[in-house]
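Form predicted alone, single chain, as structure tokens, below.
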Amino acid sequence: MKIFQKGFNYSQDGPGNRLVYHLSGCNLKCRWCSNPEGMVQKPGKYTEVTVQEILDEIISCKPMFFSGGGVTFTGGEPTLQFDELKKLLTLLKKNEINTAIETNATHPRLCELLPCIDHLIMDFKHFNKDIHKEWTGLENTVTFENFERVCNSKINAIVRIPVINGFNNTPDGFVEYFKTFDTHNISFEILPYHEFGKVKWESPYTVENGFITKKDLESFEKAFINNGLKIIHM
């Protein structure tokens, strides 16, 4: 498996104290990406390790998984290393280690992983496939399909929406889509635009005036709540 970053954090990438692995490579090219160094699998930009080596490392860290913690796989896009990820998640489940993945939900086999994970955190960046493709390089048809499958599953999931001025700063299209489903197992997290990853971009950073106001954020969240969609704050 190709990993470009790892480390512990508390309650940011799933509950409790978690060991977070950033897997190299991504099939999207989001203009605002916070980890652009993980987009492309360039030699020298990642460390390659076996599934067994990662498993051994995680098991050795079990005493650190307090407050319901465990391990989270993020990216890049972790599902690009699908077979290795599935094998590792299955082994972690057998070892009773709490698992989470953060994903853009574009992989057609994503839901094969659900029996192996405790927490699913998935992005839903836009409700319009053409605008989604313009800003990320890929349309979101599979994301829609995976969201609907997750609604019909038993797993509790968090859907993250990064809200960016000029891209998706109106809640209407999101609400109209989400409210047609039974989302009892879904929580929504609205993430206002930030530029934490801007300095890491080697190519030009093209988002301009992406910030939203506090009023915009409150309006976005209110629209969700008024339509029976559960909002959380991490």
Second form
Amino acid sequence: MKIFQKGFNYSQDGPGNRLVYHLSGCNLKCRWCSNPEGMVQKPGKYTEVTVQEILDEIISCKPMFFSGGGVTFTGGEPTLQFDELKKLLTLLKKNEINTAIETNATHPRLCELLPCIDHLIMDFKHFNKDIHKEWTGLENTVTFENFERVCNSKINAIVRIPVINGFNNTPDGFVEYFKTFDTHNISFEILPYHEFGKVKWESPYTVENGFITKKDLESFEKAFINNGLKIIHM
Amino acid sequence: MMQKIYSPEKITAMAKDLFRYERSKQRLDGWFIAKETECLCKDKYSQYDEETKKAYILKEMVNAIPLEISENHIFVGTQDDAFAKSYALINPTFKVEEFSGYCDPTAVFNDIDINEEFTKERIEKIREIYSKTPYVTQLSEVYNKAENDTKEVAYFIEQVTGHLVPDFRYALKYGVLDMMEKAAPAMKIALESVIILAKRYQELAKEQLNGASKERAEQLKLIIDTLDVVPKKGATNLYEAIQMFILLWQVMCLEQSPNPFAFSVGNADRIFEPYRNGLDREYTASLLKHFLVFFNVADRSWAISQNILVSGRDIDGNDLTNDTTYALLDAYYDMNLPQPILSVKLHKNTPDKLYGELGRFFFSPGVLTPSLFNDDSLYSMLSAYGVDDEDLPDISVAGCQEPLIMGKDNANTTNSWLNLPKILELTLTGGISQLTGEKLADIPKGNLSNIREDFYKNVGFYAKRMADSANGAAMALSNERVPFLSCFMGGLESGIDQRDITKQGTKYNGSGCLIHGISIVSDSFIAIEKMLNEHPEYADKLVDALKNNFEGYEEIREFLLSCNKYGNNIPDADNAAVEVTNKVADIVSSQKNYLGNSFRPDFSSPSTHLLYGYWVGATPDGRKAREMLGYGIDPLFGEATNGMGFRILSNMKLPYEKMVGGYASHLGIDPKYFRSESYEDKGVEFKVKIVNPLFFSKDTGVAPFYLYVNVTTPETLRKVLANPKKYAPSGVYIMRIHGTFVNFLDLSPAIQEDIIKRLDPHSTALGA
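To complete the pair, please output the form predicted in complex with its partner chain; the form predicted alone was given just before.
Full assembly next; the chain just shown is listed first.
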């Protein structure tokens, strides 16, 4: 597996203290990406390790998975390394380790992973395929399909919406789309735009005035709550 | 009476004024007067045994020192007369390359500024007499004999003064007269000293009544009345208890003058709680503020490393935090003084309230932070080491972090110091210094393919020589008996002086050995072994590469640096560190001290990682010559790059059960990872993110038991240095440096830079 970063964080990408692996490579090119160094699998930019090596490392980290913690795979886009990821997640469940993935949900086989995932965190960046493509380089038809499957699956999932001025800073459209589903197993997390990763971009950073106002954020949350959609803050 | 005279606000204001007054003192002459008295009256008591002689001399010293009660003293007493302006690290002129240890006991005579009263002749006369005492002459012989080993610090030894935790609880309860009835003759005479001292202060207070304002006269009368009770009889309230404690402490330090660093108090909250008699938290805190000011000596708080503990548990795991604990924390926070050190014993049942109250210390910039001890782990380790159950609640800390039992343990904590990377250097060269080319020892040149065994053999060689020299220093020091201190170290029952080298006066006894540089040695083993596998062509060039500090050998250094390093949860690198720790601890433990007790492995390096690193050439882990060693058990600066979680996991693997002398570890923590709003919530967050994983998540064996932190960033400290008026308007910006606090602005530039470097933010990142 190709890993470009790893480390622990507390209660950011799943519950408790978690060991987070960033898997290299992504099929999107989000203009605001805060981990651009993980977009392309360039030799020298990642470490290659076997499933067994990662498993051994994770098992050695067990004492650190306190407060309901465990392992989270993010990226890049973790599902680009689908087969190895699936194998690893299966082994982790056998070892009773709490698992989470954070994904853009564009992989058609995403739901095959659900039986060995305790916490699914999936992005839903836009409800309009064309705008999504314009800002990320790819349509999100599969994300829609996966969202529907996740709603039906009953797995507890967090849907993350990065809110960016000029891209998606009103809740209209989102709410209309989401409320057509039974979302009782879904929590929505509204992530206001930030520029923590801007300095890491080697090619030009093209988001301008991406920050949203407190009012935008509040109107987002209010619209969701008013329509029976659960909001969480991590 | 007391509450009629003083409001808590008034007491606090006086404490702050008293501290300002203390910091305005530029001269420390009392120690010289004491030493001069001793040197000039010694012959008068030549017919007596050493203990009795010393007891009479102590009485003379107590009569000779000039006394003072300033307008802001609510208690009488000072330890100023026991200390000189000597401690190098808080001296702005200190230079790493010039440090030569505290081995010459007459060097202190250079630390007094000559003036009309203290003339050169007067000082030199006493230096001359002192230099001919059996203590100084024997010690010089020991140092001369060890010179080849110590000049580039393969090891170092020193005579240990201070560094103990006296048990004053019996005295506070029953009074000194009661003790005198039970004491051996010399100790009885020594105890009289504190009564004489109290009497002198009482007379001075009476003199000051003349012309005193009505308000001050009331305060002086309280002092006078109190000195009628204590120290002769037991204390009946907190005011009397603090007053008595101060006088006992003053005489104890004077007895070992000059510079008995690192005497410590033990659990002050438990010592004083029985005397609080329902006094509220605010009032209790105000009195304790004066107690804290007492530990600060002159312009730079020269009495370094005196330690006060709070909280902890009993034998059944119940929490022992009490109201005095919280009052003492309030006093510390409000005063924010450079001394004394605050340490907290935590355990699985520590209440969240205590973590909450600690939050303000960790997260207020420039405010002191307590050292943290894992009491559960200390109980396990010391119990296995042979400490009786009844003594475990009295686990205390002498100086920086060495755990020992209050009143029962003479641990000789800083008696010896072992520099593992230097021994590795000499193993690789066959005893030749890579820095100077000098042949320092007659040992065979090690074989790279057998480097571990060859190294351990030489550790054994040096450890034996170190123990012999350290014992020599302890024996030299035994000429200077301490009958007063011995009364609070088990001597009342045994009648044996605490420094007796033939009979054991304390229930527990050992000698300390501070072991330096485990990670450099273990990382070097890994690098050498990988090199032999992957680049055998480098093998013949390695010693030359090290000798040339890698100049012309950059490729070899690149390779060595790329090898696995301790601190990243990588099995081979961590296992090597575990092995080095285990084996060296066993070698050190197998050395016997003057009473036949074991040396205690102590993996700490109180700034000596810097001082000793200066004397070590380039090492096979890629470290360059004269650069610092790793601090305590921590990975070398810059080598743990995967963040806090992995660093803690590596750290957890070490054999803490063998670190019976203690160890040092530091985390520089970036406050940005703590998102709670209030200090209280941040304190609890600190428990969840730092304390719990480090102390309470290891499922087998003894868990880590010590940590100190600085919650700040390198950028913040550079701003403070660049603009102290803006960032530290009071002139005091407290930082932690090994086990003690310092005013960051008081430090020498080399030590300031060391603190900044060792924040090592990559190693403690909490995000991924």
